[in-house]
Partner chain sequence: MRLEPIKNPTLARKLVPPAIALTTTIVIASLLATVAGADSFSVIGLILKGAFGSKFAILETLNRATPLIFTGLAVAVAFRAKFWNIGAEAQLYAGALMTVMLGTGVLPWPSFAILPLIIIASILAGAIVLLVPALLKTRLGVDEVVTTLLFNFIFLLFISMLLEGVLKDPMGMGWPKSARLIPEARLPRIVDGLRLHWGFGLAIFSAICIWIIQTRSTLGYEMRAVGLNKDAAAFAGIPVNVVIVKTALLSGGLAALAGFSEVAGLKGSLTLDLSPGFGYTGIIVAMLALLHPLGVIVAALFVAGIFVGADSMSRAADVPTYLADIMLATALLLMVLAIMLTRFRVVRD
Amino acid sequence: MHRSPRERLTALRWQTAAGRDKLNRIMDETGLRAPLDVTVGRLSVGERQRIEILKALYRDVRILVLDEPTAVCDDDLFATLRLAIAEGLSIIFISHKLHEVMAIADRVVVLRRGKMAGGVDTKDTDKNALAVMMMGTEATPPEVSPAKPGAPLLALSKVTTPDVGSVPGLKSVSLALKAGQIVGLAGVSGNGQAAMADVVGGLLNPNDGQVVLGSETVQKWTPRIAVQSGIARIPEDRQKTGTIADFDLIENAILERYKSPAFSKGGWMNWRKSRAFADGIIDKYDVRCPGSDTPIRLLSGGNMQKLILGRVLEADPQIILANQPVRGLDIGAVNYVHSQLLAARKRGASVLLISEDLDEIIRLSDVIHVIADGRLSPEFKRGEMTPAQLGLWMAGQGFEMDVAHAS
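Write the structure of the given chain, one chain only, in the form predicted on its own.
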């Protein structure tokens, strides 16, 4: 039957409205919230993960594959998935986070170097046994000694940035990154972490407020100036902002330092030194690849992350912006990265650790801030807050209580 343009437009609007209603119902049932009116390219990795899960649930799939959904997993989602499993949904859950595996899976299969290392029902095992199966040996987390913080290396003073659609920017945020200290930034994905990372990394200039480097207020803030000032980035999205897909590992290893005298002179690249630098990272950080001249797009996400980590840590930066630094890494690699961040802190570097893994934040951070809807909580010292209390701040309730107390 032929329909007029007006009839087709009316049908499309009805379908869009019906689809939005269904998505809102799924979000209410699962607790997964995502902005529906923002271009996906502007969303964080965690928000894009939510969109992917919502898309699958919207289609009423019978088999759901969750590949490293670290940024979106919580007790509410697990409870929803268990109900769906009881109604016939099958889930393949791929994760390095053993507590998540134990919480959701009925059976676990462990792969090590492309081969099956074993399989077991979760009721018959525990996290320690699974870690041994994954690594071939027992994995021990690094010891966290008390920090000896020094002077602020970088400070934000009442910084405000614009919202992007329904994704909040920063709202009069003040933050000090001190030498010899790890500052943890906790929060649910999409609450201002991206804006914070962009400001610290020089990608975003504040609408209001100041960026203070050492004792000097920065007038012009760019990524190049940030790099020259000793700031190194471990970006949240390794493919979009951390690497160039068609460049090989050598080129990606020197991506932010190719003009450094260590790798070039008089405008000419020193490829021998560049290759040696990349090969050193590959060896030290266990980057599994055919060789340093391999295009980085051919590597797994975890191995891309290892190259970025090596690129950052081998530069001995003053300030390390570590945004989801261990996403996609196995427990042995996680412990190694954590030990390197602690070593950087010990030699006097400042680390801003942005993570949606509350256990990681609590374990490594000397002080913790919570970010929610672009607002920053007061500073909490190590051991001062329980996970439950931090969870209240992450949900925004702590801010409300703080305002009520102040008034």
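Numbering follows the first chain given and starts at 1. Keep in mind the model is a prediction, meaning the values are calculated, not measured. Between two forms, the rigid core is the largest collection of C-alphas that superpose within 1.5 Å. What changes on going to the form predicted in complex with the partner chain:
- Superposed on the core, the two forms differ at Leu89: its CA moves 2 Å or more between these two forms.
- Core-superposed comparison between these two forms: CA of Leu358 displaced by less than 2 Å.
- Ala372 is not among the residues whose C-alpha shifts by 2 Å or more between these two forms once the rigid core is aligned; its shift stays under 2 Å.
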Contents of the next structure:
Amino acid sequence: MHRSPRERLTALRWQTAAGRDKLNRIMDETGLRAPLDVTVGRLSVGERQRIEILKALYRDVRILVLDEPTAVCDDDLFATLRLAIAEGLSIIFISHKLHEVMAIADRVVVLRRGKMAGGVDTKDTDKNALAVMMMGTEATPPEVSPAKPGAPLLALSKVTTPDVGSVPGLKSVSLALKAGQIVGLAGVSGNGQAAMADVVGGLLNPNDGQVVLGSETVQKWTPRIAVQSGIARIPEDRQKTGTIADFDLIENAILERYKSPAFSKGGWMNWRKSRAFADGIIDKYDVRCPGSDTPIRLLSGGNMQKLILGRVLEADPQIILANQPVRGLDIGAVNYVHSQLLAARKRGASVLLISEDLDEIIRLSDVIHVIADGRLSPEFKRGEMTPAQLGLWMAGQGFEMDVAHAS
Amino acid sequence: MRLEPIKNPTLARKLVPPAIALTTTIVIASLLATVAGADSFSVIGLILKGAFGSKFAILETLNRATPLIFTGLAVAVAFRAKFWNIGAEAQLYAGALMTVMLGTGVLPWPSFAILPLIIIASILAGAIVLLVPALLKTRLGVDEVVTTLLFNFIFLLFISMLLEGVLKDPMGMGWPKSARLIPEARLPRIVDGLRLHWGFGLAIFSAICIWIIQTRSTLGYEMRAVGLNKDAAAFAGIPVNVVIVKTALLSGGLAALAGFSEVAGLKGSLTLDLSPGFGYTGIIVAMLALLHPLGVIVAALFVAGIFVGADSMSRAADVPTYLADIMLATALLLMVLAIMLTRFRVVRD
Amino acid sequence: MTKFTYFNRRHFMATTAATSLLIGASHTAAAEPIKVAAIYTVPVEQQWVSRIHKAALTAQDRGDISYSFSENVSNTDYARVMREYAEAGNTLIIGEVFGAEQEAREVAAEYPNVAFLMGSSFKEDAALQNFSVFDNYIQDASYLSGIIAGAMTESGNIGMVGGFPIPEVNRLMHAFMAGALEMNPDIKFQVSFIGSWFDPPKAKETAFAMIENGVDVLYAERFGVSDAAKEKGILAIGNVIDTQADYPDTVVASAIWNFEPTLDTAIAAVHAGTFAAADYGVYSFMKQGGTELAPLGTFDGKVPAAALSLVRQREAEIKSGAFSVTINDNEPSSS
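Got the form predicted on its own; could you also share the form predicted in complex with the partner chain?
All chains and molecules follow, beginning with the one already shown.
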């Protein structure tokens, strides 16, 4: 994979100059831009995606299949695709995001459990109708009742973390997570969300500033201490960091707390209790699996996420870090995860919801912050801002005013 | 072409590739033996007879397998945590060194006191030898493949220096060898009159211990987690670097036991040719065993059996002894391939 | 084992039944070859081992023995191969146990009916009657080669490169030095050990360093030294085998080891049923034909006559017993 995009396109024939010309022409025509002389491994996910599409266009394909292409929300991509469609390209666009499908597709086919559940032109349908087709029943998003916020459980005070490559760290960020409240963190991917999640989750110690738990300033900050302090962590990437693919459900269920007296004693595992714990989660959170000794890689994303939810929620956490908790899930699983977060809020937990899906943020959050280039916006109450206004903040506008105002 | 893991291998899938590998090995061995002037049909029988055909043959095979069990375990433990210890050879010599340092008379204790002390000291010596690469990896990110491999050469030269200097046996007539162990420091034989020593028993015991540690202890759980997915382990709060260092200590200690067992069980003194590459063969043993501690016993017996059998065959059939080396290499190569094919299928893209 | 049962002396004394059996066995043994196996830790092309191998092949051609061997056996495997050969019914097992001394003696103790004749730096053990030792005691020829070296050096500076400072190496070096000093008492020696039996590059490097220091004759105990001498155009003295064919303008003389007297004595002892713990080292002496000076060959006529007459005189005296070369096993040092 350590080849620059230019090589990848022309390696077989080495007609470098001709290949470069053709690529430049395609990029001019479509407006789809990617750096040609950087190794792919150093590019962002969005840029790699563009390269894949460029690659297809370079080969003069007639049909383009895009499988979940918008993990990173990208309006440019849609504009490009429309240009390509106008030039006669056929596109099969596979997505679980209904608004994307409605925005780009002419005709929609819904698959449910490997069977075609129906096909319809987008102009004759809407999101709700599609959701019904997907679920087989009416999908009802959970009701959101008004919040009753309590005392701050976790606070960041002027926290600064280093930049990682081209991804900014946090820049003097202050944030309070209060009991019984969902705080939404909106922003375009790669603007410091990872650093925020790592600081709250115990993986990253701030260069500057403090993490305050209740009323105590944290001295030593590790994942294990975070978990012991009652922080539930739903990781952004459930396959890479959330679970161990070849571990079974039991081993994954106790991953964060195997050292606690509930699961081990004097350095020896108690597999009987661990199994009971995993079986309990499977029951309670409706994890569909052949059994608790199944390797977790055999489970669907939704069932994996349910196990993670069970793992963290069964410890009765006071603080929940939910980083992209519904990414890649079908609508039924999305509603399930959201209802669990709301239930946690109801019993007095504080939730930090990090998501690139602005709709999700707006619907669930009692308080919204926007993060852009590592800086945090002031808090906006539920309903205070329209999506368009939030979008401006996400684009980096408003921060200077805020700074001026603050000083 | 690429490899795709098989989710639920059938019994046939588990048995057929190794069977084909064994058959192919035997065919190749027979052909080579024929070329060298032996009767191709007698070759198989002679190999089996040489490895398992008599009490004598079986004991020789077990003796030969003993150090391989230790080094195989050392490699299996380390590889399980994706710590690539290629330096079992150096750790083996560290154990042997400690054995002759303590066992040649400085401590005139009875067996029940001196043997446990030497065992513990050997384990510590091997652990310390591997601690250096482990710290270089966890602190500075230096690739342990390079450091452990190079350490083998450095350590062997270090032993050479000692054998030419302070450790040289004053009664050794000038040969670069250490003094002999006192009888109390020798590992007794399991049965009087048979050559098998208690090093074999210690090896089996170690394999069972490692198996229990891997499946039952929190350390075993941590080592497997770190090996399978370091990022997830770190996210979950497992102290990855600490686990790597602990793994290294365990692995180094196991390899050192191979050196202890060879010196105290068989050789009685330390020479530079104590190990004909047991540290490296341990890697193959661990791979054949799919890193399973009990599998290591089987794999070590297989490797030792092929070697002893083929070596014995070469004498019985009067063909060059080098044929045995070729056979062993062929068998190991094919078997590693076959073991892989029991878990993966080749898919053409 | 059925036909040619070997009995040691204790058995012989023990029962009359054994005596009659032995007589029967000796009768057939005269006609049938005895089974001899050899175990070498290096390939049979190696200088030291090649002499043993040659003697065994000769005995086999004569019909005295049937001979099988294993080469390149590591010391780790040495004891096992000994057992295998013993189990396989060999009557006499020869080899070199320099690196597996203790284990080899343990094996011998377990097979009292098999005769072991092993190259060793140690002596025989009265408690282990079937285990005899030998070594290449070729100091007689080394002494003679030293005389020639002493006559050939112009700078009076001789270099000696050895493997390890073990008895068999040390005593030959001392004999060589004594011979050279008899020819020329003012000669200086540079002695070095490379710590390996086979490391030609290192031997060569060491030799080059000596040549830099003014050496003009080299005692080539190891492979590589003659190459250095050849490259720099100086002379060399060979050891154990004659390598003059490969270095016609370099190797003046060589002390040759003949293993035949040692092996043939052992074979005869086994035949007669009298094999017992002994040091076979004496069968490498010149008196026994165990060593000789290789023919001068390409250097015929180039060695001073005074030296040649001294060589001839000493050779005769050694054979008659009038002169004996001192055996000194201590590590030699530079002078």
